[in-house]
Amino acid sequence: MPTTLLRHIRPGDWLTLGLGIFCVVFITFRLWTGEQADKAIIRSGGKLFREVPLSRNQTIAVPGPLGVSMIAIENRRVRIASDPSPRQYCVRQGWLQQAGEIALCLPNQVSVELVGSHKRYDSLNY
């Protein structure tokens, strides 16, 4: 059966094919990768604590109503280390490296967001 199909496939059928596959592949590796982040942007209680570039690698502790959360920065990548919310989500998150990604530990309202030279949107509103 399926070599009686392959018989009905044409030339422009194969190119059509091709070009679907190529333009997946291409919009995928242009829209998924995110650009190099430049800074950390570290909220505590939804206000500004710091911005610190991701130059150096240091550690920084953050302080929330549950106790102090350490975020850690080495080569280039962030995380949080650790937190004193109960069930850790922020810091299973792992390292955040592109712009764009965030961590949230909303127990002890920390964040750290990662942005790059352009301001990205996840979605639109108006």
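Think of the rigid core as the biggest set of C-alphas that the two forms share within 1.5 Å after superposition. Predicted, not measured: the structure shown is a model, and the values here were computed from it. Residue numbers count along the first chain shown, from 1. What changes on going to the form predicted together with the partner chain:
Here Cys23 counts as shifted, since its C-alpha moves by at least 2 Å between the two forms after the core is aligned. The rigid-core alignment places the CA of Ile9 2 Å or more apart between the two forms.
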The other form holds:
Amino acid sequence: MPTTLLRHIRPGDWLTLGLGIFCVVFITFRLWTGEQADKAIIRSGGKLFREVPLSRNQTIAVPGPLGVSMIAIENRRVRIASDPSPRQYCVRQGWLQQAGEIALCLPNQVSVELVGSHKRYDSLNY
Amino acid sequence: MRIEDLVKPNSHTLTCISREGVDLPQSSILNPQSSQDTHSSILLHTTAEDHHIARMAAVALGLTLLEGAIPSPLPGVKPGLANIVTLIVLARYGWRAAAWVSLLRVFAGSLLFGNFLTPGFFLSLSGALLSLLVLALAQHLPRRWFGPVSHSIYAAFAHITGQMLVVYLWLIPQAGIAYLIPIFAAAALVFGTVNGLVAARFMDNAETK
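Condition change, the form predicted alone to the form predicted together with the partner chain:
Next comes the full complex, this chain leading.
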């Protein structure tokens, strides 16, 4: 049966398929080669609230205009445990563990971002 | 009624497709009798092509409904079975008919599922619009080399691109969503290929029969 199925794939279709596989692999490498994160940067109202290492499990209360957001750190992962925002996007985002991942609670103006030991460059000049 | 009966190009439909509208099966939304009595009634002249498009959209709608019953590991990762119909319509009746079928499916589907004008609706709409745009270009690829499989893959990638744009620009404007893109892209590739194969195989079967 597989040979009859392959009959439907024309030469150009193989090209398309190859291109598609290349794109998927490229995107995956581009987006998923995150390094280990080792600290969390917590911001509130656009200002730095605290920088916490991920080595110790703890819960941090961050005040915002709507109320208090709870940020939990556990086993080198971090998540927004609770937040007063109406749609709860940041809470539902779940655990963050790679450097560069970020959870934003826009209504309460609270965000938590993970960074690695060496910060990735925004730009380079020579 | 089997899907094949609906999709098979019967000679009747083919002969009476014309822009002017031979309108063989003329029908109105109201009763023909009542339209003679009252002057204000609206008579919709429908062509055989309209009927055909409606039939195809109904098949697509059926497949969408069926797909809703399949559990998905991640919201947004769906096989997109209705696109098989779009691909067949594209290959047989051209881009215009395919656009009609696809958009009718999106609108009628959202009414059916009750998510008209909700974020879910705009996600399907943006996906469908971008797919159609890409298909408008992809259909000009030489037929000898590129078949429904290519069309399907390009359309699938366009679909997730459209959806990602809406998600990123409107619904969840944050970087976190980027981590899911590889999953969506891989799903698009797999389901695009499978749908294309199904469409190609279906059309070959219909021709040899």
